[in-house]
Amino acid sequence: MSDVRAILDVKDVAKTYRTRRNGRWQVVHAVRGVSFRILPQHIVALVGESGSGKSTIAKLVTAVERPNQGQIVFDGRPIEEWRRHLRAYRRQVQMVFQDPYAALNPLNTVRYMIGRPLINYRHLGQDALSDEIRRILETVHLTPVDEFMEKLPFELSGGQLQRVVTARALASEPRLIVADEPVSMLDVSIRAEILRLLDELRRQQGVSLLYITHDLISARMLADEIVVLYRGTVVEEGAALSVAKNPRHPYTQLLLRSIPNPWAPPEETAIDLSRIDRTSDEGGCVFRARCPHVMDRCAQEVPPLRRVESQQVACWLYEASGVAVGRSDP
């Protein structure tokens, strides 16, 4: 697999913002030296709680914002080169947003919303337009098609709206879809349907996906690989099944334990991850303020990613057993 060129290659990317607090300007490190790649027809899940940098990475990948450090390469070309051809880039890299209600104009019909990218990106004429809209609606299982073509957003359920958002993203025939928490606002009964749809698009349409979520279980169900973020830093990555079944980093373990499980014994009941981490940004492990295994060294040095069996983990607990790894480009 290492010989296959990645459709997306994120290399040591960092992003900072300046914010004014209590009358003073402060620097916020949203993303710190993040690297990962997505192979053709693969799904990579970025997993982490709010504030971990997931949505910032989505903005960088979709060229909405520029990184302060590092490089993002799409289809073998740096994004900075693609910026001279943003229309072509955005045809190939589409976004599925978290809130389908906010993502769609309430005054536009389904026909119109899917038809606009077909006209703007693919320049379809009226003869071919209706047939292609129908085909796309069938692809996302909004059938019978004639019942949905002229509907407005308020006439659709949350799951149907998310399918419309997905259909609109598919209309430009993208090679990569960035799905930012696409099921978090849906009922549990609908989430599995949308996840199955995304997997179907990968297998049948050849689309690669960057799946952004706080839910380790849905990441395990959908993704090929999981990248766990904490405060903008990669703390663990590896094959999805391996990370979800045998998490190595203390933060990944806490993420898994935070999921309610009525069958778990009392000592393994769900925990609260809402406590604010006020750890300084200067040096040391970013998770040390909340880590149950914190050591003196955690406040002094930043742990590198180390190979621990099938995963890579940034934690001093594995200094003896792990092997420090760097970025190995094919």
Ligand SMILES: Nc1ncnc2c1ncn2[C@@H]1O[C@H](COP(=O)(O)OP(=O)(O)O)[C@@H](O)[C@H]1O
Second form
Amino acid sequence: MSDVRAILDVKDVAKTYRTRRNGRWQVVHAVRGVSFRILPQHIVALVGESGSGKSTIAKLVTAVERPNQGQIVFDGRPIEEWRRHLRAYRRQVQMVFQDPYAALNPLNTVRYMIGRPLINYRHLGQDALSDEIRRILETVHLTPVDEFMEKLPFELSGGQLQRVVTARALASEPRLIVADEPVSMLDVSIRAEILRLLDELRRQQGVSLLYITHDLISARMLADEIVVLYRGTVVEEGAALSVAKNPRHPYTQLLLRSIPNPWAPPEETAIDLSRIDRTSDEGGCVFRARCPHVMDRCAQEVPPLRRVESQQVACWLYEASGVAVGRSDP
Amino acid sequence: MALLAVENLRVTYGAVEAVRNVSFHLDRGQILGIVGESGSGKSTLGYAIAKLLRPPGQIVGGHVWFDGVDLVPLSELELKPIRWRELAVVMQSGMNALNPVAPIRRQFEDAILTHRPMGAKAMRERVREMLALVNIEERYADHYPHELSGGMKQRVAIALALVLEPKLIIFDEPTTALDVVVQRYIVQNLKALRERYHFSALFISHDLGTVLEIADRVAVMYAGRLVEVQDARSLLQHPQHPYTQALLSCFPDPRADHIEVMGIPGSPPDLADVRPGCPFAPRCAQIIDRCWRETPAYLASPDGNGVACHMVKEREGSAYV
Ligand SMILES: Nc1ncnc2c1ncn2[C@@H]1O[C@H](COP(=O)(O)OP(=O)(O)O)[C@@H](O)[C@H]1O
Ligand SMILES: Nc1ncnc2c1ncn2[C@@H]1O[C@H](COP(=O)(O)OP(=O)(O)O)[C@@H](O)[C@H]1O
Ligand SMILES: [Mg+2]
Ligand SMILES: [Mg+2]
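We have the form predicted on its own; now please give the form predicted in complex with the named molecule.
The complete assembly is shown below, putting the previous chain first.
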């Protein structure tokens, strides 16, 4: 893993927000010491329920927010250095959001929306511009291209709009795309096409992808690796197939059990209904209040990530079998 | 007699016909799932049955027989004793299902006092009991909706629908926009509540996986029409309509060794442009000539199952009449 230089290296990053709740200031630990890396042309999925810190990580990676702790390294340079070359950074690290309707100006044509980053970042002239717009639209399968060039957002379906958003992200020739729930708002029937498109981009255009989702199945289909987040903490990570099929952490197991599954007998998907609203106090394992296997130790110490077979799991259940994994910086 | 029998129901929004000649029935104690992609007319159908359509939406034909009474011609005043007491609606979470300016307890009390008054002590006990059904501690009764998580709000909405023990509950996307664990919770909880309260339900959702878990029977909608109705179990094993088959393939078994989802290329038709032929034809992998010319009729068999597809008809011959 350390032979190839990661395109993105997120090292022990934390982010807190101060918010006012019921008249009192509170500290929200949105992200608590998260580390992961993305190799060139790889897809890493960040999986977690709402509030687990996924979008905060997206904002940290795209330099919209600054971490309180830790470091993010893109292409060998810390993001703090990139901040002095923010334009160059933004060109290489593009973002695709959940809601394509909100992401696109309703008054702009497809041609204009794809053309603008081509002019801004790549300074293309008129002739080259048209050709490049066509090429990009073909890449995202908005064909026949001539039909789509002059269209306005309201004339396109949700799936087509998300292709336009993806095309716009591609226009600057990024090396990393951060896609925050890019298919969550789309009908299940058209999600597959967008996921295939993202996979194609990685294979054919060589971009790396941080795929953010709450859906373990789509993560498994698209990503090489899955990083599971719970309340700002990585609880499990590893090869996508093994995490999604054979999860070790009780939280990932709960996620898998919860996926609609009419094929399984009900007892295989049944969960404990009484723990659902519980949240753990600070300190110890973040999942312990909802964990069916909770032990005394879980309240006392934060479990470190340990290697359990092919995965890394932060859970005291595996203390005997697991081998603690330290991060060695390259 | 079925608890609910919808007969040739048609709903329009101006020139757009969003529900097109829909017929089905729901037996007592059953849950009927209604699935389809967004825009297929599921919510419109649910609201029409509950007589909650807002202009320009209006019922332009058909009947909604509820416990033997046609709701279609009834006035607001005539509907009042039926709403909530007999027929309750639970809307998508985050929608205006709960009154944002009243504490949870007040919303239960208002419902009880309007429809089935009781003393203060009994009422307090009733609220506690209803919240307990959805695993919400009594202290939350004095909270406002915005102080609860999305999942808790949805569970309160379910408890609130149940408080008068209606015969029929219409759920419109009750699990959409909730986290997957909360979705699982709601499905499991609803099954248990049904055992106890014996209500019937329409469970509207775009999520066929969830619908197949909770429903006894499933109605599949496409472009304002029913294209297939079957028992959940047989639909899972032998989906008839090519659209049902395609939709089902979008929900893989999460335990499978190999998962590949092809999706359904293209998108549903614009309801405003009326063309001849089967509305699914442009996306269908099994078309014959006739599909472009003639809209297939929805043919029901005596057991209440049905399908609207030329191909199926050719294959099955006389099974559907
Ligand atoms: N700007 C902000 N101010 C205060 N709290 C925030 C802010 N952004 C996120 N949070 C909080 O941080 C946590 C993680 O949020 P987020 O990263 O959006 O999670 P996710 O994308 O996984 O749903 C949540 O508890 C959220 O309320
Ligand atoms: N208030 C409205 N005014 C005009 N058209 C509407 C309105 N509500 C829904 N429609 C149309 O009716 C069709 C069905 O919508 P809906 O019942 O909401 O579908 P679903 O619930 O299956 O997503 C859609 O094509 C939509 O555009
Ligand atoms: Mg988010
Ligand atoms: Mg709807």
